[in-house]
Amino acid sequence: MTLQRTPPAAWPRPDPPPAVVRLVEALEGAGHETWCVGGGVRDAMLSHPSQDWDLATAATPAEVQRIFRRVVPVGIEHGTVGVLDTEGRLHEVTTFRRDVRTDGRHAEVAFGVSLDDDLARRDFTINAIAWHPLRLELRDPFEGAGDLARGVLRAVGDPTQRMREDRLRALRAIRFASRYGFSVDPATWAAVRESAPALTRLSMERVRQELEKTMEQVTHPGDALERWRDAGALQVLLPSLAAAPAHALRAADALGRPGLPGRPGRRLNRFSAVFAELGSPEAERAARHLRMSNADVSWIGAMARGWKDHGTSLGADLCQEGATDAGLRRLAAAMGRTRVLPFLRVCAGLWGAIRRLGEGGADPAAVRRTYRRVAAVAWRDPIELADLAVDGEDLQAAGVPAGPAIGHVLRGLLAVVLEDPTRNTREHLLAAVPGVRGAAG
């Protein structure tokens, strides 16, 4: 075991926000030991801010619960209790605890043991560190603050017990390797291969949450992607990914990570980058699998038909320059106001990673005019039918018959202002009637 009074000097000392050291000041002063432990703990070693603050103590979640007003039984049976701090933030206080038997997916625990017992418990040595802020103690017993030294991922004890012990546990070692940059221990690594056949055992929804994770988590989430694809993890929960092209799995690296404030639509394009080049049908039914939403699911979907059917041809014309304001409003036209702007930014993570394999792709610079182009046109010009200065009352007081006669006449007329806006006028369009019935047939 290494325990230690302060942490390693060349490590910052985990110093957590004073709400959470009020919340070990009430446990101990109950009489409870109470420790932090977990990723508030790693990621103030690692110098990364950091809100989640979870506290392991030996009392038991009633005790807890009879300590604190503010409470939420988030996992009373596994010996957790949501706490509120005085900031309304939440905290999970977790009983020291062993397991007594687990089906991979679900385990059976017992209180009543040590922190050195609760710790032995955890997947990695990385979030087996557990800091006391009152004594400004550091319980290290597995190593882990050598490991983030190093920058290595590696299991607690056993690597395939572990893994047996869990399965979501080799989706979680690429998450952590790749959102730090670490190599993963040839050990635990051979683990996590090991694990692929039987991540069928885990429910997609938990398999989902693990990729949003990534997704929100991992700068460049194509690190984890590819270890996922060679692990056999691909090919075993979504095996349509596994077969797509290699930049699939790189495009969503240039779009910016979710998790920044005021980006909450990143992590659905970092989605909908990496599903494109399935096309729309698989597109959608890979985003089902994972029991997306039915609006993430048609959103995914619609950025993947946009990719097939636009996607070469806009790419070709970036990369001469070619792009007209007509064709940039026949594209905002197709994909509409509010999907236009998104579906560039993931045509640019796939152009982006495209390039990156020296497979060709748009000039970034070239891009980034488009982008400002399609932006204006698309809030400025007419490109839908309701912005047609004619409806269908107008064409029927012209004579066009009521019924599907009428939407292919404004069909028809909107491509001509689509062609030239100027023409959007009462005037221009009545005129303009007879041809398009004409051309209609």
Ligand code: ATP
Given for the second form:
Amino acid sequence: MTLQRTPPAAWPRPDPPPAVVRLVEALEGAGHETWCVGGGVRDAMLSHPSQDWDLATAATPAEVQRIFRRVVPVGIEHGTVGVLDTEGRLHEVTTFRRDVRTDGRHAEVAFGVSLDDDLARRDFTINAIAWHPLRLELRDPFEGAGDLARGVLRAVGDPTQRMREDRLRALRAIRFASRYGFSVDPATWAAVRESAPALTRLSMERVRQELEKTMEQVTHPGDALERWRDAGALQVLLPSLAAAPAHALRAADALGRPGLPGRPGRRLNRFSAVFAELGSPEAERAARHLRMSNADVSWIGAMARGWKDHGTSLGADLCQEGATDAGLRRLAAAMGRTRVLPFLRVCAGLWGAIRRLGEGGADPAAVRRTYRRVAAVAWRDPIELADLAVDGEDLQAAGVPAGPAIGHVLRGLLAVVLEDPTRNTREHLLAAVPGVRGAAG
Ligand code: ATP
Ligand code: MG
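To complete the pair, please output the form predicted in complex with the named molecule; the form predicted on its own was given just before.
To see the whole picture, the full complex is given below, headed by that same chain.
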């Protein structure tokens, strides 16, 4: 066991915010040994800013609840109490615990163990480092700091056994390695691959959450998705994506990372880009398999349908700078005013991936110009039936019989207006009715 009193100068010293240190002081003041653990310590040692400072303590959940007034019982049965610090941030305070029984999905835990026991049940060495912010002491029994410095993801203890205890660890290994650009230690990687056939035992909600975190945390999700494929996880969990062309897995890489304030839709766009190549029925099926919400399933389906219907032709036009305003209005009409710009971002992700694989793909500058042109036509020009200068009643007054004919004529008139928006006047449109009816009949 390695026990460093203070980290060498080469490692940035974990520096939790004062509000977190005060939580530790309160617990220690009541006689309970308490350490910062997990993601906060790891990210601090990588010089990544971290909001997430979790604590491990000898105090029982009941004692934690007595010591702090502002608590949320987030996972009492696992020993976790959420405690709000003076800044209003929630931190997980978890009693030192060890797993007594696991079945690959759930664990039964026991309290009353030491910090070192608690660290030993954690998944990877880089996640099993503890920092005492009052004593300025690092506890790193599995040499996680060395793995951080070398850029290696390694299981704590015997990798095969640790993955057997909880198969989600195989997917977590891939996420952490991809997030930090680390390699996976060979024995750990072998255990990840061995886990693939057993991943069907995970609930699809947990799998979805893992993929969501991947889309949120990994700058280039393609790094993770290719590792899913190489490990055999993709074939088991999302076989249609495993069979998709190589650029599908890379389609989210050029789309900005979600999680930025005011951009909640980005995660969904990343999923949409990755699933688009499957076509709409299969993309929807995959999204439903991942237990996504109905709204997300239908959004992903619409994006996949758009990609199949318009993506290729629009990409070809863009390569030659040939997209006309009328063509872009037709695209906006087909996708809908609120969907067409996200759709173009999805396309940009796919074209970027295709381009990086050296298989063509639209020029990014042309895509940016087109994006601005589409934004202009979508919000300035008439592109929906409701934008037309005439409605169903006007058509009936002009002699079109009530019933399906009205819809046919309105759509015909919209086609006229998409071609030339200056014709969107009552006079022009009523004059065009006979021609449109003739064409429809
Ligand atoms: P982030 O929240 O940034 O994704 P994190 O390290 O905080 O990273 P969490 O999932 O919040 O990850 O878990 C907190 C800690 O709990 C981890 O650092 C790890 O020590 C431990 N842990 C979480 N999930 C598991 C698991 N499935 N098996 C073993 N230990 C785990
Ligand atoms: Mg966390």
